[in-house]
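One chain comes next, on its own, written out as structure tokens in the form predicted alone.
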Amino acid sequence: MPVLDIKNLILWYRTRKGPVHAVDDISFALEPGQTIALVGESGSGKTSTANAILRLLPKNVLRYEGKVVFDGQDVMEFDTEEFRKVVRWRGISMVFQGAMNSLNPTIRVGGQVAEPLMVHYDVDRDEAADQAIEALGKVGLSADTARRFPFELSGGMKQRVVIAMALILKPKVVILDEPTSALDVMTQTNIINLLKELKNTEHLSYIFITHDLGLASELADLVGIVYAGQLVEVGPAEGVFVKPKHPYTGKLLASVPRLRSEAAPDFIPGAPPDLTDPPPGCRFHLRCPVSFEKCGWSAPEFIEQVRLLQILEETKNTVPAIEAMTAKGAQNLLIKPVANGTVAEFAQRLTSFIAQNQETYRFLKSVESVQAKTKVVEVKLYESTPPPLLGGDWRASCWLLAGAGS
């Protein structure tokens, strides 16, 4: 049975501009002593699931929901005190991204550490002070570091400390957030090289939050690809670090240096969407290298993908001329040609440039059909729906996979 099973988690938040998707539908299980790296660009949501899960929240929350079922309990059902008292910290912890903002600087390591047990157990001071010391050793720390101040220590022992915190309660799953990130290349081995340590001699599970392809190699037994608020891609890491079903792990994988290779790095054009208003479809397809008709283009972003074109200069010259465009709900828009030729002949004149030129420009494939009429052109899109995540226990949201058998 997982020991952390996430089903259909949402949390969203209010803002003037709208609500922001920030977790939107993920689903994960976590079974004992395994590790799953959630994986994607900032701002993507990874540590909002994270805050998602441990019940963090902020108060502009406009919508939390789902279940997140731990050691076979429903949690979202418990209220907040209950919640508290069985499952933060206790049963769930986290290492906070940035340990130097995680300290006080002006209590001593020792008390820092010792806090949850007092707080959670009612553990005495003297043995707190006991068990603090013991789990800063298990961190490979030694004693007279509990008596030292944050700012007496480097980088590396306050990241040290901040996995002390966390483990002092004896948890089952922990959740690091960008463990490493603040820490030079050396430092960063050793604390990965804790963390498998750790998880062999504690028997714990971790979610670990990166953006560190590498990192998440050394030490994760699933991936989860996370993009626009979605898990676009979760398996074993074996499978999708050597062959990504989704595009956007493949761009992903596709960005980092290799040693024994002279190809130079691929980067991913554009930008992630805005998660106020979220594209329809998949969300990856503005940036997609192999978009097509299921991926799900609106009118108003194929105007602008034929604007771009308009005036890049290897295509201004063969875009058919065109006065004005106008979206016409979701999936239709009217394009009124320039006064030259009837409406009839500019029709045509599109629908060759669609048929020449689909396959470079990926936007033009979600063209269903091209009418004219009295005075414009109606160019009528395919309707499409976000694609859900398809296979086993290897899993991906993309259309291309549900041809293939997924």
Second form
Amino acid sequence: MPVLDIKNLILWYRTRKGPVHAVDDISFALEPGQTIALVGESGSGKTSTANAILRLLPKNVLRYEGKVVFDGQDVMEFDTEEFRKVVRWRGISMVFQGAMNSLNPTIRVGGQVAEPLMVHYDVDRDEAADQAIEALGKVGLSADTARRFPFELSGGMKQRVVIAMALILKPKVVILDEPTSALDVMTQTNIINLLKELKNTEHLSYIFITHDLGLASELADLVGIVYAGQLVEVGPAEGVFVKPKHPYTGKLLASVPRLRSEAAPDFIPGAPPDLTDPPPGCRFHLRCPVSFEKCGWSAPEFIEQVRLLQILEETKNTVPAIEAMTAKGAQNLLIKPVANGTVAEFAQRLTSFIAQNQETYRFLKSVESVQAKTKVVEVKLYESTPPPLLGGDWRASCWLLAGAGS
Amino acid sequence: MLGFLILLAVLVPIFAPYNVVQSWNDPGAWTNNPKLAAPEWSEVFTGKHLPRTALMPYNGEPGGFDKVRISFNVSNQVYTTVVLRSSFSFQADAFPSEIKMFMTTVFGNVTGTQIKVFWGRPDGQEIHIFDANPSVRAPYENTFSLTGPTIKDPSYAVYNSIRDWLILKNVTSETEWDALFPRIGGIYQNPPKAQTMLMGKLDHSILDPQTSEVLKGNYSFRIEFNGFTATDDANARAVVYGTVFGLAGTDFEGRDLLVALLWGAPVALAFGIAGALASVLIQTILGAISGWYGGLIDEFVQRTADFYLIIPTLPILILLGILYHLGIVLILIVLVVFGIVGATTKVVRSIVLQVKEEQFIEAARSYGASRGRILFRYILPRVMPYTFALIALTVPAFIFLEASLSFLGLGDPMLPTWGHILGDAYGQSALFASRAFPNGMWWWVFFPAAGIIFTTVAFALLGYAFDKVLNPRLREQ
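Having seen the form predicted alone, could you give me the form predicted together with the partner chain?
After this comes the whole thing, all chains and molecules, with the earlier chain placed first.
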């Protein structure tokens, strides 16, 4: 039985621009003693996922749904007080991003580590202090560290203190939110080794949030690739890292510089999508090198891409002259040609341009038909839905895997 | 500076116990002190040896009057005569400010009980200064002034005796005296200064206080009391008031200003620190609550603070002072009540708004610390350094406020505070030069003002020191 089973977790924020789909239908399960690495770009929703699990919500929450089954109980049903008592720190604890800022500068380290104890159990000061020293010992810090203030410690020591704080209530699951992001490589390795050791001695399950694929491969049993608030691929680490199924995972792995390789690291063109208005279909299709008919191009996106072609050096002379383009619904658009020749001729030219260029500019593949009307050409695009997350233990959401026809 | 003030505050009750302060408003407690006397050390500026106060206590006390009492019976009439004698050595270069004599008398229900007072001089002269009738019985004192004109008769008797004596000695004539000291309806328009004649060299210069020279040597009192019952008795004491007194001089009631000055320090410190501590701490906590909880609480606290900020506190205190005569504790309470929210609330709120976004607050939330715990254990300790600086800088404001109220006569009437002394001094025109005080009564104003300035500067420096320690941008090195 999984210690943590997350089903269809949704966390949307309300902003002035509209709802931000920070966590949009994320599901994964974590067996006891397992580590899942959530990997993704900045702003992809990794930390929001962690916050959603621990119910650390800001004020502007719009939607917060789904099931978080911890130890057989759906903790989403708990009220705030019950959640605080059962889940927070006793069941699931967290190591925050940037340990240097996670410590109260006015409390001594010992007191800080003992804080969760004193908040949750009615322990007296001396006993709490003893337990804090014990916890500090587990993370490799000496007892006299307890009497120091956070500013007297180095970055690595602070990180160890934060880990000690996360372990003091003996939780089953620890969320590690970029635990090493501000540390130098030597200290990173130390911390990762410490985490590995603790995992075995304390029987912990980790949710390891990082953007560093190298670190993820060190620690993870499972890997979840997060893109635009969704899991696009989740599976065993040895599989995902060696032979990724999703094109995004592939591009991500290719972007890691390698020590003894002539090839320059690859990059992904474009920027992560705006989560207030996520793209339809597969959210990665705009940047995907292998996108095709089914991936979900919409008329406004199509228009934007055509405008790009009109100014690109390679294509600006070959694109048929267009006077105006208007989207008509999500899948249809009307193109008004510049008045030289008939509409039918223009449709001809457009079709042949599409046929010639669709391997280079893959959005052109989404054109289902080109029809000449009286004054305009109507272009119809393929309809699409988001690709399902398919597969057994190793799932990915990509139409390439689902099969073109289904 | 602060250390000195605190030391002072601790030592003052030992030097001048609280009952001295309690008797501050009792004029009877200060009759042995000269009025409006400058500090003793101020004589170094004049270059003259100025007279100290000489006390001649009652018979029976050490150094007191000598006394002889005879009671005898002549044809069924009892006569009682008491003779009291005392002398003092006078070596100063200036005349005393006042000479007074106090008598306790026991006499029967017979009019005619008489007191005769004789004034003996170093040159062998003896002046029969006045005769008088005692008006009150023991234990109350009959007071006779040998110098200043009072409404009671003896003072005029003094002038008349002196005139008769001077005429007898051919120093002056009746016409000259009348020309120098004209009387309208029997009242001296420009009364002579009796001490310059009682104690001056016997020649023509004695008539003018400016030219009269002090005759140094032993002076003596001789008092004869004549009563008519066997139980009649009398006792006397006398005071020759100097023109300088103590370290800080005296005020118009003869009160030792040193007492008030020293007591002003603990009062000002206690008032300032208690007021600043209470109001700044309350404002800090309310500001932190406002910033941390936000929402309606925030709105309520901030709007109340806006409202309190536009309330003029001083006029309200003046109004309350006029209506109710507040004691110092009540003034403090009113000030704190009108200062529970204010500028500090706003400052602290803005600091809290910054602090609450920091990660360790979120970390605390994540391990389940309650909002109250986070407020008191995480947020307030971060705000406290600023609060300490604010407290130190607020203390002078409270001290000034108390001084202003006392100055306006609306402070605690029972306590001798610095503001209170200044108020008295202002009321008695202490800073205006007069014939008697060509430099004004500077000591009356200078010391309390210096006390206020010293204290406020001490706290301001403390505040800046805090600021320097706590504000990294001001840290040197």
